[in-house]
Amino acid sequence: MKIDMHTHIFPEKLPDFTRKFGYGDFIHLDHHRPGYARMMAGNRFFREINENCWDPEIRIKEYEKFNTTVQVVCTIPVMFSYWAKPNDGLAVSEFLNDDIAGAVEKYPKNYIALGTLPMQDTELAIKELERIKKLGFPGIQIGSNINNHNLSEPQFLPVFEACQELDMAVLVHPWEMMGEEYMQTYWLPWLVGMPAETTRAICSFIFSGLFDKLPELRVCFAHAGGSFLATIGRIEHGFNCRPDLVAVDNPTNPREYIGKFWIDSITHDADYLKYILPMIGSEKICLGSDYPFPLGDLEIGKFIEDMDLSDSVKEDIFALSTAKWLNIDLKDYQ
């Protein structure tokens, strides 16, 4: 059994947001040629996507070619709006919950849903998180950071807090690189920047305690952990010799965390997923594609298929791990 935990869909009817609420550069969709749309952010051209963006009986037919039956199926990271009015966030994220909540009552044996939450305020965040429980996700993508807030900062808190209380799972995705506006070419927000985000998101986990404080809130990092695992060896040099700039608010050595969060799959590299397998355990990388977009891993895990490791290995990556991660039945989706 293959489950794919990190993909992205978007409502294929989306408001005009910056029109009803009177201010921003919400995202809408220009419906410009059949099976296509551009992404606008205002009258800016941010991306163009296909139908298998938006049509879940065709995201369905092509991943049978992978042999996967199971999304995991959040939002795109830009649709967050963290900097929107608290209540206009609020509504963005309700109609996206929605939207994605459709797609699962219709298809429930091939969609899992992640919420999406208005993380610049608490209050609004808790009370959509509470909602999202009821209506049966079992977990909430997040940014790496908010409004170029870092996830250790003590507003976020009492969302963990809740997440942990609730029973559910958080992805900590990449968004709003730090220096997106000084390295504009060569693409390197998304080859530089990303994988320097979600460090920056383990790393505040990890000095600020909140993995001591919350020991039961399952936290997994999209992109195999960014730069993280790769570069441990120097973040734990500097937590040594610097224990009066990095120990601050925990004196727990940041190598000890390893194994207590997870990670997805993508690597687009065999050799870095031999290298993290012994660090981290395959009982703690799950399956992830990044699908649809390009710079994901568009063939599912095929290159972990055609790895020499043992049929217990890749059945915690394809699925067992995912399934911890999000403390969900595999029976349900057979």
Contents of the next structure:
2 protein chains.
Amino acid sequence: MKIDMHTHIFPEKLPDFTRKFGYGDFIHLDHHRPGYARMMAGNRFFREINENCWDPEIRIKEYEKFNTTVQVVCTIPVMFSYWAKPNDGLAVSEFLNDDIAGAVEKYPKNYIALGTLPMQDTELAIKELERIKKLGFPGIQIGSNINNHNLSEPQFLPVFEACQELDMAVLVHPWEMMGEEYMQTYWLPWLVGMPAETTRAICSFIFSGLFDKLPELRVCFAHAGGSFLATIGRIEHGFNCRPDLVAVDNPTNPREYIGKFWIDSITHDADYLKYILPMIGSEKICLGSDYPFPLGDLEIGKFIEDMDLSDSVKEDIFALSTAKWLNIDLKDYQ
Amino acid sequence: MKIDMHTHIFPEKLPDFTRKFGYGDFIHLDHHRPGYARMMAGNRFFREINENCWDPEIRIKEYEKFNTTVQVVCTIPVMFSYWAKPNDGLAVSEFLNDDIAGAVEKYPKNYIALGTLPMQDTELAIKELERIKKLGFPGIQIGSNINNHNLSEPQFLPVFEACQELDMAVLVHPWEMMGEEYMQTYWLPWLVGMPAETTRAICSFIFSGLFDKLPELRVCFAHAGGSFLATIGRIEHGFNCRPDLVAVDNPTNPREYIGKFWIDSITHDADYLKYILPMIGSEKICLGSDYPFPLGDLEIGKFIEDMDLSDSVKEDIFALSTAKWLNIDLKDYQ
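Okay, that was the form predicted on its own. Show me the form predicted together with a further copy of the same chain next.
Full assembly next; the chain just shown is listed first.
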């Protein structure tokens, strides 16, 4: 059994939020040719997507080819809209979450929903968290920073407390990448900024003591945790040599948190996956693809199938780790 | 024999550049107690340093304890001053380079100099490069970006061409870290931003085709290449799946450049060093420490001595790789 826990889905039709709210460059869709649409931020072209972005049936046919029967779905990070006025951010979140809820309702054995929250307003974020909990969502997806505030900032703690309280898992996805404005060539925000963002998020969780404050909170970090595991030597050494700068809110060595959070398997590199496996343990690595985007692992873990790993390690990565992260019963998807 | 190729040195006395030039927050020193000084950027405290930052003799006694007999020395990146007016940047570079030249002149078997250039002005940078070449410097140190311009920008090409022409090696050191203004807690610019900066620099070299344009240029990237080698899977996949964004200036797969540049050994992690060794080869890894700063490997490669590696691999890392990178004759330092 293969569950792909990192995929993005999108509504086929999107309200014109910019017109509705009267400001901003909210994403809208330009269905310029059959089966395709341009995502536009105001007049700025963001990305072309096709129907595998919005059509649950087409998606199922595509991912079945790679022995996958279940997708965990969440929105595309550009939709986070954390910059919007709080109530407008809430309205966007509600729309996206209702759309995803519809797909899950129609194909309950094929889709699992992660919701979006208006993280720019703690109260509204918790309100929407409670609503999607009632809709049956087992978790949420949030950005690696919120309007450039690190996830360690105190305004986010009540949201994470509510996630623990409500048994809602968290996927942290890089977005609003550091340095993006100065790295416009060669796709550097995606190739360099994203792994750094995820590392920033993990460090923010660790150094602020979030994992200790919320021992039952289950968090997964995208793209194999960015470069965190590769640079843990530097991070740990920084903690040891300058506690006055690093250990100000948490006296525990950052290396001790490896194994306390989940990561996805998106390394595009069997050697690196093999390197991090004994560090973090197979029970903390979840099959992910970033489907349907080209930067994703669109063969959905085929490189892991091809690796010389035990059946039990593969079972962990392909299904059991995700089941534990989301606290779901795999029988519901068989 | 152990050569430490990544160390920083600083003049004991620094002119008051801010007063001299009439603007800016150039670093000045406040010798507030014997053997120590505060580096100040205007009224802002930057870092306390001690005499092992400026006294070549004290340094030799310290690094001899770790079986090291030669240090490659360069300035502290905060001194790059790329933001200064070109002629003022040149004056700062000249002062720093002359100071380093003095240490090398006094202890020619113990120090090797890397110069600083006013990279904000191509012509002046080349002028200073030619001057320090005559002083006997085998190379330079530059930042990972120059006033937020990537090293792939065309204005830097003549400097790199001159480096190749003059047989001057290049050390790329992270500085002006992406996202720094938003990551003021937990030393994140040093722990997260620096590895990302170095990765950005390597990608800028590769994707702009610099290694092909200048096949004889010898470049070393600090801190084991940042997170480049750990994230090469993602970088390569980005190159393959979106050539329209990534392969615009160079059609060659980025993985093929591994082995064409040098990195230092500063991983603070024997496992990670062991992981990257077969990727890049021992002849491309140079012993580095970041001495005398606390984030450095202040036991100067002791963790490598303790690793289960062949003598020939250790000889490469401890001396031969650096000799080839700098094109120096080790006999001159025995």
